[in-house]
Every structure is written in structure tokens, then in C-alpha cells.
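One chain comes next, on its own, written out as C-alpha cells in the form predicted alone.
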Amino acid sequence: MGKRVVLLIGTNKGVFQYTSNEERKEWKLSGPFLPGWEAYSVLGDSRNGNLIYAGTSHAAYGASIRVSDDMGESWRQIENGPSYSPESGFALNRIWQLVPGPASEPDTLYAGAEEAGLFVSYDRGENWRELKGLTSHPTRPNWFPGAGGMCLHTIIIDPGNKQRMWVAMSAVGVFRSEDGGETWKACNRGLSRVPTGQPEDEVGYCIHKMVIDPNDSNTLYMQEHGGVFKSSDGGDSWFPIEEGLTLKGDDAPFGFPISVSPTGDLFLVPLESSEQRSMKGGKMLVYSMRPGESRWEPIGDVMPDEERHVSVLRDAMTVDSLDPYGLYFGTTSGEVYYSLDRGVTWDRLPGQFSRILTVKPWIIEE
């Protein structure tokens, strides 16, 4: 049995996918799926047949989630998709995740919204409810948006633990629960807070994104907009881990995503500062931390003989899980580059989009 290989890209005009086979050397590119739709999430699943989530906004007809059984050629809108209750007074302006629930229930996905709020569904994505134990949670009156909005972009679920996940945001920060979704615990001390003019010291953090370690699943790593952080406690408390990140004046190190391979490797795309978010000096540097090494280095120069002044956002950079594995990312000027040595060297992946929002990688068995 072989494995084909999928790499969805979700973009501000569309969802694009590369296929190729186990060996990653030779990529197909097609799309322009759901063409002139923005894709902030997107998700392949393979549990129930080979389905093609993905979360769409639009200026016209607002935020939904559809879904394609046939590899991207045709698309449904779920009729019954994530809402806020009129009389929440939140908006939902878009869906910025979605993941597979705990491998003991396969018809289970969860999604992450703008306003902030978290969604599930137990039947394959058609019908969705609000876990509303995050959304009245005693902070929620002190929860701002910051320029980037207020988004939920990152949810965990503890592999070990199906009770146990978290979840991050934007200009709020890090909650956890132990009990499926239903009641929540804010998880920021000593984080960076973000002014955002509200007095409550328990949020006001701007998470940018946040993994788990793939062998202990109490510890976390953030790229947050003030540092780059770890817990060892599941997230009640938080340090910077910034040694060889370098810094400029009293700026703290800036970017978006960070991304953990399946052994443990570490990697972020440092920016110049939060006022340019921009390479800097457009050199395309790809950052590593190893397992028990507590240092960052930098380990590729994507594009040695070119400058790029471009950013990749937080939900652009991925890992695939096979071995070697594949590290992906997509930058704001619509560029793919993938590495299969652990981000030493690096190919161009063929064609030019939009924005790219983000990049997932789907392994298919056959």
C-alpha cells in the first residue's frame, strides 16, 4: 500500500492543492478551487472517505464551512455550520481553524472562529454547536480584538487525554480545559501582555500560534507577539525561549507561526519587527530549535541569491508526518517552499497565488 501525498493551500482568492507521491519530489498542482473565496482553515480527512473541509468568508456572503468528497471538484456549503446565537451579540466573521477530533471518534471535528469561539460537530461536519463554556467564560466581558481581530486559530487535543485540549487567540490568549470543551482555565502567566485597554491581567495576550511537543504532551511552544515561549506544565506558567534569536534594541523577537516536526524539531520564520513584518533584510531565514538543545539557530537561507521582503502568517507553515518529514510554508506574496532535510535546503514549489492564509499537509493511504 502506498500513500499519496496532498499539501492544501488556502489562500484569499481560493484553495489550490499539491499531490505527489511518498517521495516528494514531483508535485501536481491544481486549482483554483472555490475561486474568489478566502480559506483561512482548511483540513483533508481521511476517517470517512477522503473529504475536503474548508473555512470560507467572503465580503459578500459572509463565513461558512464547505466541504468537497471528491478532491476538490465540486463543494457544499454545510447548511448547518457554525452561528453565534442572536442574542450573544457576536459576530462570525470567520473560520479560522479546523481539526480532527481525538482519533477515538471519527466523525467528531472542531472549529475555531472570529469573533472568538470554539464549534463541534459529531456528525462529519453537518451540524455544528458552540461550546459555550469558552464564550461565558468570566473573562469574556474584557476579551478586544487586536489589529489582527480576535480569532480562535489554534486548537490542541492532548493525544493521551481526549478530555483534555486547548485552545489559543489572539489578543486573549491561552485556555485549556479537562473536560472535553465545556468549562475552561486561562492559561497566560508569564506571557507578554498586549495593551489592549481592558484591566483584566488574566487575558490580553496575543498568541500568534502555539504547538504541542509531539513525545510530552504537558509541554507547549508559542510564537506570541511579544517572544517565543515554552511551558512544561501543560501551560499554567510560560517562559521565553529566545536564546539566538537576534534582537534589535529592546525588541522582542516577532512572527507568526511555529511549527513542530513529528521528532520534536522546532522552527520559526523570525520577522524584522512588529511595525515592518517583513524578513529582515530580506534574507528568507528559517529558524531551528532541537530537541534538548536550548538554543535557536538559523539553519536555511530559503532564497540565498534573492531577497524577499514578504511575511508568512501564522497558519503557513506545516510538517507532514512521514519520515523524513516535510516541512511546508507560503509566504504573503503567494510563494510555496518545502525542505525534506529539516529546513537546511529548500525547493520552490511551481505556481504564484494570492495571500496565502494557510498550509496543510494530508497523507492519504492506497
Contents of the next structure:
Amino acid sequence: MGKRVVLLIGTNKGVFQYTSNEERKEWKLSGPFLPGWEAYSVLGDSRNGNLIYAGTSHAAYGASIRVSDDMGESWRQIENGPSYSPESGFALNRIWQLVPGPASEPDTLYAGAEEAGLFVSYDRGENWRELKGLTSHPTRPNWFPGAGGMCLHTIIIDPGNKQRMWVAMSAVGVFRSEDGGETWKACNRGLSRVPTGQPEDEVGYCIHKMVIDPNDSNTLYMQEHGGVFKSSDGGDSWFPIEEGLTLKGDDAPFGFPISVSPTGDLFLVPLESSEQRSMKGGKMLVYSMRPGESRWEPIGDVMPDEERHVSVLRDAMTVDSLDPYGLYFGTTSGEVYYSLDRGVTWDRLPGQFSRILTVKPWIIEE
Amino acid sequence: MRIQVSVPLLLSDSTKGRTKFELEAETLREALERLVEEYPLLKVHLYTEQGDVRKHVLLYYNEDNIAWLEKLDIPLAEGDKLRVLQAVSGG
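Beyond the form predicted alone, can we have the form predicted in complex with the partner chain?
Time for the whole complex; same chain goes first.
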């Protein structure tokens, strides 16, 4: 039995798909699928056949979830998708994240939304309900949108305890649930608060992306608006891990994505600053921190011969689950790069897209 | 009364793949109601959670934006048009 490797690319003008084999040397590009729709989230799901889910949205026409059962050739819009009640006063503007439920629940999916909220489906994405314990949290009146919108962009389920999960939201912070998403606790102690203009100090933390250590469910890492942080106690407290990241003046290390490999390698793509939000000097450098080390190193110069004054968005860097693992990222100018040697050397995949919003690997057993 | 309805191509996966189709209704209000009854996927794209027409969506009855109309209980005539348009706000 072999493996097919698929890389799903969500852009602000549709979804694209690269396909390869385990070698990941030759890639076939297909798409655009769902042209004209922005896709902030994509998910390839092999738990019940091979389904592709896309969280689609449009500035005029709102957000919904679409699904394909033929590798993107045709799509069906979900009728009972995530939605807020009229009484809530909230608007569903985008679907920022689609993740599979715990391993023991092959029909479960979670969706993270803008305005920030969490939705669950127990029937392969056909019917969704809001987990209202999050949006009825006492701090909710003090949640305030950042520049990217008030989005719930990260959903992590503890691989060892399906009742325990974390969500992260821009300009709001991290919340943890111990009861499958019914009730939530803010977990932001030690993070850098951003000026949202709101008085509540339990929230107001601008998480850009958060990942969980593959070997320890109490260890989390995040790229935050105000730095890079680690928690060793499941999010109860956070401390900075910034050694080796070059700082300019008082600027905190700024960037959007953070990724972790199945072997525990961490990756960042630092940007110049919050104001500039592009590669420092046009140098596209990937930084890594290896397991057991405490210092970030610039391990990969992706385009040594050319300047690239671009950015990588929070959900646009990812790692696949193969050995050796593949590391991938897409830029705001629509290029996709990948490395098969822990981020040291890089190749560019063929094709040029518009702004890349999300990149997700999908390994299909054949 | 049979009227002509058109929607943007982008929304045609909410209307069985069609951008032009007919609808039976006696009044404009009924036509608007029947549009989302017959094509429920369309509702989320045209209206907010609170039931208002989305900010950048225009619903035109013949040459009139329905937002300009004082009432929606307007008797329809054969061949009237109901158009879903995206507001052009620059670019």
C-alpha cells in the first residue's frame, strides 16, 4: 500500500491542490476550485472516504462550508452550517479553521469562526451547533477585534484526553476546556497584553498561532503579537522563548505562523515588525528550535539569491506526518515553498496564486 | 404570477447551478420569501443573522432597489424581474 500526498492551498480566490507520492519530488497542481470564494480554512479528511472541506467566505455574501467527495472536482454547500442565532448579535464572517474531532469520533469536526466562536458537527459536517459556553464566557463583552478581524483561528484537541481542548483567538487570547468545549477558562497569564482599549485583563492577548508539542500535551507554543511563548502547564502560565530571534530596539519578535514537526522541531517565519509585516530586508529566513534546545536558529534561507518582501499568514505554514516530514509555507504573494530536510534547503512548487491564506497537508493511504 | 429571477454566478451553487430562473408569486414580498424557501442555501448569502439584507448585496425589483421601496406588498406583473446584485463599492 502506498501513500498519496496532497497539499491543499486556500487562497483569497479559491482552493488549489498539489498531489504527489511519498517521495514528494514531483507535484501535480489542480484547481482553482471554488473560484471567487476566499478559503480561510481547508481540511482533507480520510476518516469516511476522502472528503475535502473548505470554509468559504466573501466580503459581500458571508460564510459557509463546502464539501467535495471527488477530490475537488465538484462541491456541495452545507445547508445547516455554522450560524449564530439572531439573538446573539454576532455575525458569521469567515470560517478560519476546520479540524477533525478526536480519533475515537470519526464523524466529529470542529470549526473556528469570525466573529470568534466555536462550532461542532457530529455528523461529518452536515449539521453544526455553536459551543455557546465560549461566547457566553463572562469576558465576552470585552473581546475586541484586531486588524485581521476577531477570529478563532486555532483549535487543539488533547490527543490523550478528548475532553480537553484549547482555542486561540486574535486580540482575545487562549481558552481551555476540560469538558469537551462546554465550559472554558481563559489561559493568558504571562502573555503580552495588546492595547485593545478594553479594561478586562483576563483577555486582550493577540495570539497569532498556537501548536501543541507532539510528545507532551501540557506543552504549548505560540507566536503572539508581542513575542514567542511557551507553556509547560497546559496554558496556565506562559513564558517567552525568544533567544536567538533578532530584535530591533524594543520590538518583540513578530510573525504569524508557528509549526511543530512530529519530531518536535519548531519553526517560525519572523517578520520585520508589527508595522512593516514583511521579511526583514527581503530575506526569507526560516528559524527553528530543535527539541531540547532553547535557542532559535536561522536554519533555512529560502530564496538566497532574491529578495522577497512578503509575509506568511498564520495558517499558511504546516508540516506533514511522513518520515522525513515535509515542511511547507505559502506567502501573501501566492508562492508555495517546501523543505524535506528539516527546513534547511527549500524548493518552490510550480504555480503562482493570489494571497495564500492556509496550507494543509493530507496523507491518503492507497 | 411568473417573474424572472437572476443571481450572480458566484451564488449559483445555491440555486441548482442556475443564474436565471423563474419564480411564482403574487407580490414582491411573497417573491422574496419564496426565493429563500425554494433555495434555502441562498439565505445565508443574502441576509444577515438578524434578517437584514447584507450590506453589499442589492436586491432589485425591476429597476428599483427594494431598500428604496416604501412597502413590499406590491402586486407582481408577468415578466417582472427580481435581481440579486453585488454592490459595487470601488475597485
